[in-house]
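First, one chain by itself: the form predicted on its own, in structure tokens.
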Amino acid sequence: MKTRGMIILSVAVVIGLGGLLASLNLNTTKRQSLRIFVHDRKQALGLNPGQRDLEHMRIMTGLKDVSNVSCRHCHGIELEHMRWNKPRRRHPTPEGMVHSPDGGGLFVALADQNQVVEIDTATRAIKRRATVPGKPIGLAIAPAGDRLFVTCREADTVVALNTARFEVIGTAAVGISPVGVGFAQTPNGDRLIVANTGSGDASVIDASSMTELARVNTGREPYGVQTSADGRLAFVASRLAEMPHADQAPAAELTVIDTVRTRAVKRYPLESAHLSESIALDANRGWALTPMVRVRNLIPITQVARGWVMSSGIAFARLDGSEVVQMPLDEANAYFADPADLVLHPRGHRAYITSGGGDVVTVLDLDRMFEWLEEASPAARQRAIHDLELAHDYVVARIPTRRNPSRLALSPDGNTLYVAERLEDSILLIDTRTLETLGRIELGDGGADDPIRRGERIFTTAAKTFQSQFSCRSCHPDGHVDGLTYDFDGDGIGDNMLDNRSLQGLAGTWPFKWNGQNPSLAVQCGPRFAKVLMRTDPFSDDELKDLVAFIESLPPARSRSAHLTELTPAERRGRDIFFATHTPDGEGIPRDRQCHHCHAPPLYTSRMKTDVGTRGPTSLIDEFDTPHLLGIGASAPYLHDGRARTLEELWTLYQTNDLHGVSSYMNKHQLNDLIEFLKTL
């Protein structure tokens, strides 16, 4: 069949499309599809379309030169055919873990299978399973062990399970994409603090009635939650840093919430901290600890070869808010990318940290670390994160794991450490007294025969980058965006500062890069990635094929609650503005400045370069690739160099003479409506 198709295509190019279609018994739809396909193929072979086709392209695109335009830029695109919209294999994918207070059971969230399981720690066998909605991630258990609470990321809910019957007894709606959860016994009753990574806030929930009491703003993408022993405070670590301006160093936030008054009482800025996904408290010494990546995004990417773009560390924040000290986890010429979870031994002498990109568990001597903190000068503490010799003083061991270790759990007696090997569908057991492995609990086959799973392993490993400094995930957590601007050196140091773009919903939106020079993901993630970022050998052909399969499986990000099923009145008004061809007073809007002209559905991109007057102070070009708008509400900052921190700023600060869509007629309410619609895409 493939050979016959190639012959037909060749004949079509030689004798013309009309004669071929007349000779085939095809219905109208199939003829249209073949016509479009052959037209694209003619262009690929360098054959010019007819004059009427060229004129149609010029009218519809507004371009004089349409030599690089094909029918596929506008026609034949259907979301249901996108890889992220098709069924795929589901694997256990262990995420959150928590021990029962009596030590007899280990509860594990199997994110990809929408299940929570209870494992008998004596037999290492699954005792019970409970089905929950929408990708369970985080777990917390009541001190009495009678209730288990589960965050369901894709359903925007928290579920309460009765551990005796192992069934759902309550559900609470929260913010967008809940992840971390902490349990607090307060004078006003039991409460849950839930980190809503998609909406940038934390929900405070009455654990008895499962009702939301308050929503507290946090840093960007709150992730890890830890509550104080008395239940009065909750500490929330945000995994993404925010840049005040495109040319200023970013900072993540550690938010402290009063669980009784349901409000933020402290906000610790973590300078240049990134991927802070968990937090632990050492109340006796008066510090909060969170793992982090020290990101140096504003230095030229040439510094990858010197180890100065990303390094892993741990932030120590005094509970009184007086100081934050960052200390390295990496060593010179030996990096352990993407620290994920952190737990402290009950006796407080050691800490354990997973390295999701380095496939190790790092064991730290906390006594030595705190001794150094007490003796070091303020200047030494300030520069500690840059001193890679320090780690030799307090790193006790690096224990190898299988692919992508994520969450950790300690047995109540502190003798056994459980490590969720996320992309191997297994749980590693470590004896904390001897630091020897005790075997594994196998939850699945690991998915080695699944190209999407294999691609995710490549995406999350740091083994392919120079000195294993970072992975694809380091800049694209969950395949999304880190919100940072980088100085890539291909156009010269300090020139063309570029905003990182999300990989979610990217399938079918070629070409890639802000200058539109990479025609496919294979080029974008292969030679380009190897040359600019990896500084080592590129991915093999098979690895690259799997990596592309994984990226194309990523659905668009959400900036709208999963509980909303219809457009609100404001969103409907915004939709009318987006598709408007005339202003409210009847004046026509030029075709090339109508929103939907460049951002045409269903992908909301024309896939062509456009000059909309957004050239920045470091830019060397005027035309930029038109980004797709799927998930745009969750992809701040905006513009090619990240100057616009919000969607509003696109038009209030960086609109130039109505070139980036005609918006001068909009009042505040109309602009707000437009933005509300964009958040639905």
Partner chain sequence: MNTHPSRPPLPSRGLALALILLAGAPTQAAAEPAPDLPFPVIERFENFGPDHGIPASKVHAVLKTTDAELWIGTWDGLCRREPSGNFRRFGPEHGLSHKMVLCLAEDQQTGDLWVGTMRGLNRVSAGRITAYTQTDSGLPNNVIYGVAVSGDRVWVATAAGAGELQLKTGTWKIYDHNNSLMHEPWCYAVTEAGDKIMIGVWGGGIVEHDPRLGSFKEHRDPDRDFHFDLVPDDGPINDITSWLAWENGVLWQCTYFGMSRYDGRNWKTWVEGKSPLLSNFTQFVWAHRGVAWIGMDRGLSVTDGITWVNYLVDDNDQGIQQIHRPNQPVEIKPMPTALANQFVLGLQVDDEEAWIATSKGLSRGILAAPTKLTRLSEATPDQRNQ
Given for the second form:
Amino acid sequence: MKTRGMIILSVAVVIGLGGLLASLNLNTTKRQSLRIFVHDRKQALGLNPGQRDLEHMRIMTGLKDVSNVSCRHCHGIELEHMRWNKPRRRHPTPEGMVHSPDGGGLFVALADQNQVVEIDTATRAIKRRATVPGKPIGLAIAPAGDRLFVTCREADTVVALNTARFEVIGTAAVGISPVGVGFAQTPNGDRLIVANTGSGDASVIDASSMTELARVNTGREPYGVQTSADGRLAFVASRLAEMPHADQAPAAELTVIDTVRTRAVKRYPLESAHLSESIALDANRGWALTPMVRVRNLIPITQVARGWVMSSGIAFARLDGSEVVQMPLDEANAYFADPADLVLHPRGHRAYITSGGGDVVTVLDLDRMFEWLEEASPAARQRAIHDLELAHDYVVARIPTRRNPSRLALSPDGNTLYVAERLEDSILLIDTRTLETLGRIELGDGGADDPIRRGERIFTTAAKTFQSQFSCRSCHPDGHVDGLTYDFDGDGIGDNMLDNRSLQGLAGTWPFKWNGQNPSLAVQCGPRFAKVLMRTDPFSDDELKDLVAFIESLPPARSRSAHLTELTPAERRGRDIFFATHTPDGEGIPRDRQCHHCHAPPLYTSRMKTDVGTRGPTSLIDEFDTPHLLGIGASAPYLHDGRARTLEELWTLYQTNDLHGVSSYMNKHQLNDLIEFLKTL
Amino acid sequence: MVVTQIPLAVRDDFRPTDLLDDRYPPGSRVALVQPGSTPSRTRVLSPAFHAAGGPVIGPEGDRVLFVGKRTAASTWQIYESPLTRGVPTAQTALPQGAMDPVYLTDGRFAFSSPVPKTGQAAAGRDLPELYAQQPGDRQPTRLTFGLAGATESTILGDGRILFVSGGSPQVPVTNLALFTINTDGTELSAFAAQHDGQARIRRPRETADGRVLFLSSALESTSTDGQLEHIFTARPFSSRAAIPGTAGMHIRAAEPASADQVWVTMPGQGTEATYGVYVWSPQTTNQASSTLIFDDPQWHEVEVAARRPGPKPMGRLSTVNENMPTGLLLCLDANYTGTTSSQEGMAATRVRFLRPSPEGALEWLGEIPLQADGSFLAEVPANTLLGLETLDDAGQVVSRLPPAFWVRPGENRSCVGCHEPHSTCPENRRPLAVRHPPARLELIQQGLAQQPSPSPAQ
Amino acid sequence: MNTHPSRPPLPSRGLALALILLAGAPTQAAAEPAPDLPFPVIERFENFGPDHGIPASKVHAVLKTTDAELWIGTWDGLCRREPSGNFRRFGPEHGLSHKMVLCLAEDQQTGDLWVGTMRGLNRVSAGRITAYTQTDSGLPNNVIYGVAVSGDRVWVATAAGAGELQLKTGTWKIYDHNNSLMHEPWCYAVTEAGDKIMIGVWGGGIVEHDPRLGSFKEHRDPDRDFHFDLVPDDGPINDITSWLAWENGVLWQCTYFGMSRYDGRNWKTWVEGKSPLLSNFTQFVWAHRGVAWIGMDRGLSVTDGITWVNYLVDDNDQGIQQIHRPNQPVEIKPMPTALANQFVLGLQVDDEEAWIATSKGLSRGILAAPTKLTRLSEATPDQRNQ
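Okay, that one was the form predicted on its own. Can I see the form predicted together with its partner chain too?
To see the whole picture, the full complex is given below, headed by that same chain.
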């Protein structure tokens, strides 16, 4: 009785409020907010929306059946409310590390805190701190030790620090999102080579004047840089693979740059490999080594066992360019996901490699690896990466670490290996002679009380997949895309590849999955995900909450230089096209074909499913979830099956009867302008 | 620790009628003991049982499964008992008995049934199959379908069931080897020892340091003791070796107890010595250097169970849809053997599916062509032991897989090739077969292929 | 068409031969260098074709990079000369957007080679080919007649306007009749001209673009007559610009109706019949040390504006060299070898050699040892403008 009475009272209040609304003198925003509130309460109480509301929704959505539509599809969304736009706790999160030439100091980039610190390696205490804005991440030191160079990923710069005063003494503008940096002493002067992950190129910088000399095209998302001992060459490892077509094998690239002549001189394609983030050079033996993940995205994911989805390895590239051999790091019944950094012991017998998803440092016997390489037949070398029993020959040890080990630094004498335990805010020390751990440098408290930090740990651990084969991060590095398409078998085995979508800027853009079936991230990452991909138990409720917190904290991807502060004329024209309600001839564009109708700001998605004529030859549905456009410039390929390699192709190849926005009136100028605008989102 | 204690002497008129009778003569019991303690602190977990043995400790360390028979005339069934207090409760009631229980990660347990009769040949329908069941449910789900036995189960850290089998029932058993399946019966796979000559394997157990240890004896051996061997899970098919320091030891059972310790049961030294529980560690060089941790002189301690060291095994959600009579089989290249593939030329152009008939012969299910890259995608009957033959243009058999696998209802099963090395990952190449709907075998089209999924023989 | 009073009329080819025959005198040996010429002459040709791995006889473009790699664009693929002397082909199977290669340019900062084809633009960099087409990028049109690199920008002349790719940002800009002075979008040529860009518009003369100011300036034929140069030296000889080249402040214009030169203030025009220019149908020009090497349908003309050396192929496939000195009779000599074909489509000249792309193969012009090599002609400006 009491409950029924409360309901009746609630209904009365709501109806009353609705009537009151009309009589109040409220501004549009407040009226709107109150309207949304009333409508929400009505929905919660199972009341039908008013006729006026229904008509409004029909007009604005173009749908006849609006039973699944709520005010919140279009209203009440503000970017300020997005988790990624709110202040959050900043953790030390150690990234790049480099020793001073005498080994007495270890410089560490604390990316999340915009700091670079120097640690006294004897006392293991922080000696000095320098504030370096823009998310410092990669470090390189001049051989004399007088200058430290730091890439600032969010500022699109590389800065030079005077190590005596620990102050910034120079800044050079580089490409988008610089990460890796290498120092080279050349006959023409000191050079820096900076890998710009966001612009797909490497900047060659005059390290004395801190000016950019040239920009060399690399693979997609160049990440790690290693210069040769004579300074003449720089090797750049690229993280993402290029996929010529949605059903063709991808390949990442290892680029060799002549630092004197500022040009690429060699490009090694790494077949079906990606996520290479570092390189080591064994000049004596004549090879370059880079960790990589061998991906098998073209095969339906009917299982995870036997490396079916991916496996980790090292690519060996002969310095004479004659071949590349991929050798496995994983084992027949255990995987060590997300290999991140690789360093060689100065004496050349051992290599050390971190597994960011496996929480180990793997120690490799290089003598045995090279012995095998030299003795194996060409066919055996080609097949090596697929042989999960091979690594047992040369893996010396797997040393457990704390969460998400990433960068490595070897002391100049080679006796101590420093391992950045990224998501524990600590640095592990390992004695390379005994392989015993020597202790840790604690940079912070690890952040276990921060749900976003806990969520990132879940995101980066491979322990939640069968035999720890991969982590969420394996397909979503930095929470973004890997640029590949995959074939999930949840809807049967068939020719239905699906494009990998970015998680950056995802907050508030429900529903999820290309068919829009998953109403929330918790459902998206819930039991069904565990069933079709993880092949393990699902995340617990607490784990899901933290994981969602982390994903929602990821800001949108950036494909535009941080040095641009205003829209260019082309971008402004493109914006006008995007928001156009009429063609230049004055003809009205139907509401449901206006770009901003489905891609409504501020998230640039209506969060509804729509048929825009993009059904593929083997698709099972016509309507797809409207993807958000934040960061769209950086998340190629496009469409649900990844068949559009670039944004242009959405309209030049895959537009059907102006269903995906009216574009038939556009000339190439206008299409270019529209795309320039889209890249600003 | 939980041990199986068997009497020092067995009645002269005792005649074992089945495998477990032989293993656990009358009077055998399951008991909770403390390492290093006196026998007086023993707590019998199978009070008043005619015989009991084969204990397995649960993941929380608070309960144990074992096999037992209440009376001489009863059949062997699975019982569960709390470790600290309480009485055992029967978990199965199968007419042909049950054995080799193992806890699964989802709260169920798996076991084998029937219990083989003494002297039974390793062929035919009466070989043990694996089943899984909820405690107290009495409605087991069958997990294996017609291999030459499925026994000695244990659970791996990755959540798979590891068990011992003779492989295809169509082939004379030359050795027992290790196989895995998921806890829903999907993804049957060879694990180790498939090609190791005349050998019998028992009691596989995963250690915390990346090995699986087991007991090995000659195939025809009647002794229940064996040599302690191991394989490295990193290289299961080519790392089999005797565990250092165990040469010459007659071990009845072995159980990993911690990261670097294994508990073994073996007789002490001397003709009158009884079986006790010893510790093997990396420092062990021979029997004399192994440490005794428990021995009740009134009993032979022939088995020992420990709480599984290391993290809990990973669970998994089942992909089986019991409403579907079929599953799918995708082969990436039926001409791929590890050294040859369809890229070098199509030796085989068709594949034929077979299954054992009730009479033990082979029954034809249908043929489908291979795609130009050697791939095929076929809809096959579920829960049916299947075999394959690849055929060339002239209809000659190029390679043969005797019936040795199945798909579960709704399972999407895949393989790389045909007789390629076991631990081989696939090439990243889109199989042409997925561009077409799955080929339906003729027998399926005729509605004749489906066999009912039998419950344990009533 | 006016004839310059101080310059004798050019004898026709047939007449020249007749004179030689009538004279009965042996011709001068081709191997002897001409000591008084202000630029090198080709003493003989080496020709390359299918026997050397060139997939198609029609060679549209030739370029030697700063790394001394020789590249040619043919009707059936892009080729690179290997150390063996033969050519290795790259085609669509290697990622090239189309087999028909029309133009080549090098980014000297990075060593990347930019290749224009009938269907898209390509970047060749350390062995990797990346293609851009009008459907997958901001490229205005797939038909790339001309390509040039200026700093960190790549310019293309296409059938639908000129395109500018900003390499650092990946941004494309299009210039056509919609947003510039072009009368139509069909662009045949583009070249860097100091801090400007010169665009040759087919039927639109030359459009001069200042990227810093974003401004355009037109250079049109003042005569507005397609067939005749009514008033010589008053501007571009014709609006149908087929090629442009720029060097040290001097712009050379090829048209279908003669040649022009522009030094920033003054124009100089040449037409066949009234100058030693072999043909009005000029296809290509390469400027090197103040000397223009001009490709036409009837051979190759080399001139500093005053002295001309022409290379032809007669009806008997005999190579002919004509030397036109100011105020002197034409010197005509047979050559030991001839151009692969007289229809010259592309040129690459440096101090060592000249490479000539022709309609039936590739020729390498072996230069005679120069006795007088000037960076710029020593002629006075007035003489230049004669």
